[in-house]
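Single chain ahead, written as C-alpha cells, the form predicted alone.
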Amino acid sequence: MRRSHWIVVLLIAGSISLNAQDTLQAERNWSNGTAYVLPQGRFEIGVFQPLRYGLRDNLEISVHPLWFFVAPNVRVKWEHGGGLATRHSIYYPTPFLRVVAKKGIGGLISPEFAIPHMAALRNDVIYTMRPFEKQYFSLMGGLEFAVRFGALDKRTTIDFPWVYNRLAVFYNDFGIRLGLDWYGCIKGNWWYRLDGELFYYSGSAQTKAFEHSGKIYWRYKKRWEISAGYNIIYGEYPYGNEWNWFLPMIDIRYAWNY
C-alpha cells in the first residue's frame, strides 16, 4: 500500500477513535451506576440522589445532602481505566440514631438504649463493559466493616426496608455486597437502568437481603433529568422475612458546570 493510502487509513482510524472517546465522555454524565466518573468540574444533584462532583478526570466525590447533617457521609469513586474503578465510603449514623431514640412522634428506638459513636467503612470494586454502543453492563463487589466505640443493643434495630439493610453491619462482624447494573439508551433522550444488589452480613445477627430497581429517564440537554421507576426489597428482619414493593419512585436531577 502506498504511503498516502496509509496516511488516509490512519486519519480515518484516528477520527473513529476520537469520536468514540467523545461519545463516552458525554455519556459519563448521569453515569453513577457505572465505573465511570463525572467529567472534571461537573456537579449533579437530585431530590433523592447524592450530590456528585467531578474532582478530577479520574476522581469523583459524593455526599447525600439530606442525610449529611444527621448522618455524615462521603463517598469517593476512583477510576483506574479499562472500565475498572474502586469506590470508598464512610458514614457516621450516630446523630440520626440518637435523634430517633425517643418516645412519641419520630421515635423509632426506645430512649432506654444508649447509642455509641460508630462508623461504617465500605470498599467496592466496579467493572463496566460496553457490549453495544450506549449500553453499559456493570459488576460490583464490596466489603463493609463497622467500628463501634461502645456496646450496641440488638433491640435498637430499625426494622424498615432500605434502612435495616444499611444499618445491619453495626450488629454484625462484616458485610458483603454484590451487584449487577444494566444502563443504556432507549432512543434519543430516553434512557433506562436495571440493577440488583445482594447484601450478606455475617455475625450474631446474620442477615441477608436483596434489592432490585428499574427506572426510565428523560433528559433535557445536559442539565435536567427526570426519572420514574420501582423498587423491590427482600429482607430478613428480626420479626421475619418480608418482600416490599415501592411504586412509583420519582426523582429529578439537575447538573451544572459541565
Contents of the next structure:
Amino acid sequence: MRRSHWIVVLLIAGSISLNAQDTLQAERNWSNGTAYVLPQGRFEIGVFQPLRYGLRDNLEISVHPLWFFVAPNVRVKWEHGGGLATRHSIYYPTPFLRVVAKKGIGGLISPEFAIPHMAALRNDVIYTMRPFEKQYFSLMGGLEFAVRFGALDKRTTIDFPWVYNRLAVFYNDFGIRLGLDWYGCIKGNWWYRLDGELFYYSGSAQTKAFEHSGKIYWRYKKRWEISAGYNIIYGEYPYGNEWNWFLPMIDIRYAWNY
Amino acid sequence: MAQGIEMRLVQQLFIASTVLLLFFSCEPLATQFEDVGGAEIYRAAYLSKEPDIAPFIKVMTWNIRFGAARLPWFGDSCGDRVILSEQEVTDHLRALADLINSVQPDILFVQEIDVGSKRTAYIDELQWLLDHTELNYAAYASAWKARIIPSDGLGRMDMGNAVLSRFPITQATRLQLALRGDQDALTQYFYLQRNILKTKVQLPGDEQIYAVNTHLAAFSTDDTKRIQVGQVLDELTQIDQYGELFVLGADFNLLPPGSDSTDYCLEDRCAGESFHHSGDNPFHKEGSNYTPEITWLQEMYNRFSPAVALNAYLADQPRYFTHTTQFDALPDRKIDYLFTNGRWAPGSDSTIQSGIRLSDHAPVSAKLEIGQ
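Can I have the other form now, the form predicted together with the partner chain, not the form predicted alone?
Zooming out: every chain and molecule, the one shown earlier first.
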C-alpha cells in the first residue's frame, strides 16, 4: 500500500472515531443507567427524577430536590474511563420517616414507635459496553450499609412495593444490588431503556426483590424529554411474596447547560 | 445485516411487551367489592370428628376485636396502640381458642377477624382459630381490605366476618351492605365496606342450615345502619320464604328497642373530649349515641326469634350486656345478637360476660333446635 493510501485510511478511521466520540458526547446529554456522566456544566431534572449536574467531564452529582428537605440525599457518579464508573450515595431518611410516623391521614408508620437517626451508604460499580452503534449494555453491582443511632422496631416498615426495598437496609446488616441495563436508540429522537435490578438484604429481616422497568423516550431539541413505560416489581414482604405492575410510568425531564 | 435484524428484534420485542402490559392495570390500593361475590373457604389443618346427630346445635357469636383483647387500641378505646406484636396476637388468639373450646359451639360467627393485616403481625387469625379449635371449616368475607391504609400507620389491612363450623360449608356468598353516607369519597374509598356473609352448612342427616353473619356500621351518624338492617331483613326474609332454616350471628352496633340507656357519649369519651355542652362539636360522640336508632331493630324482633328474648332483656338488662368501649370496664350495652326463624332450646342462651377480658365484646351462645 502506498503512503497516500495509508493517509486516506488513517483519515477515514480518524473521522469514524471522531464521529463516534461526537455521537457518544451527544448521547451523554441525558443521564441513564450507563457508566457515562453528564457533560461538564449540564443540568437535568425530572418530575420523578433527581436534579443532576455535570460537575466535571468525569464527575456527576445528583440530589432529589423535593426529597432533599425531608430525606437529605446526595449521589456522586465518577467515570473512570474504559466504560467504568463508580457511584457513591448517602441518604438520611429519619426526618421523612418521622413526618409519616403520625396519627391521622398521612400516617404511614404508627406513632407509637420511635424513629432513630440513621443513614445509608451505597457504593456501586457500573460497567458499560457498546455492542452496536447507539446501543449500550451496562452491568451494575452495589453494596449498601446503614448506620443507626438507636433501636428501630421492625413494625415500622412501610410494606409497600418500591418503598419497602429501599428502606430494607435499615432493618438488616447489609444489602447487595445487581443490575442489568439496556439503553439505546430506536430511531431519531426515539430511545428506549430496559433494566432489571436484584436486591438482596441480609440480616434479621432478610429480604429479596427484583425490579424491572421498560421505557420509551422522546427527545426534543436536547432540552426536553418525555418518557413512558412500566415497572414490574417482585418482592418478599412481611405479609408474603408479591408481584406488582405499575403502568403507565410517565415522566418529563428538562436539561440545560450552565 | 445481522446487526439490523437484531436491532429490529429488540424493537419488536420491546413494542410487543409494552402493548401486552397495557392490558394490565395496577392493583387498586383499597379493594372495592361487588354487590354479590364469593367468600373464601377455609379448612382446618386437621379435621376434628363431627359431633353425632343431636336435637340441637350450639351456635355462638363473638366480635373478637381482631385479637387485640383489651389493649388500648387507638381506633376504639381511647388508646395509643396501633400495631400489635406477633407475641401479643398469638397470646390473645390462644385465650380466644380456650374460651371457644370451653363453649364448644357447632357454628361460630366471628366479627372483626384479621387474616393478613399489619396491625396483627399478618397472622391469618381464621386459619389459626380453625387449627386450634374443634371447628373444621370456615368461610370468610372481607369488610376492610387495602394494600395500605395511609392513616395512623395502619398499613395493610384485611379484616372481615367469618363463619366457622364443625360441619362442611357447601355455599358461601358475600353480600355488600350499604356504605356509610356521611363520609367524603376519599375516606370512603379506604374505609370499611360492611357485608353479610351467607353460608350454607351441611348438618348430619341431610339437613342444611343457612348460617348468616353480619357486622353493621359502628360510627355512622346518618341512617346507614337503618338501611343495612333493612338489607339484612330482606335477606333473612327471603331464606324464610323459601322454607329454609337460618341462624344469624350479628354485631348490629344497635341496642335492643326499649333499652334504658341510649346515649353513651359520656361513658365513651376519651381524655380531653367534651360532649353534650353547647358549643361542643360534635355534640354527640360518633357511634355512642343510639337514641335516634333505638327502634331500628324492632322489625328484626317482630319477624324472627332472638336467642335473648326482648322481654327477658328488658327485665334484666345488665345480664345481657355484651360491649364496652373502655379497655378496663365491664360490658355496659348489648349490641351482639343471635336470631333464627327456627326455635331456640328454652333457657339455652348464655351471654358469656367473662369473655370481655379477651375482646371489647362478650360472646353470646345458644342452642338451636334442628329437625323441626
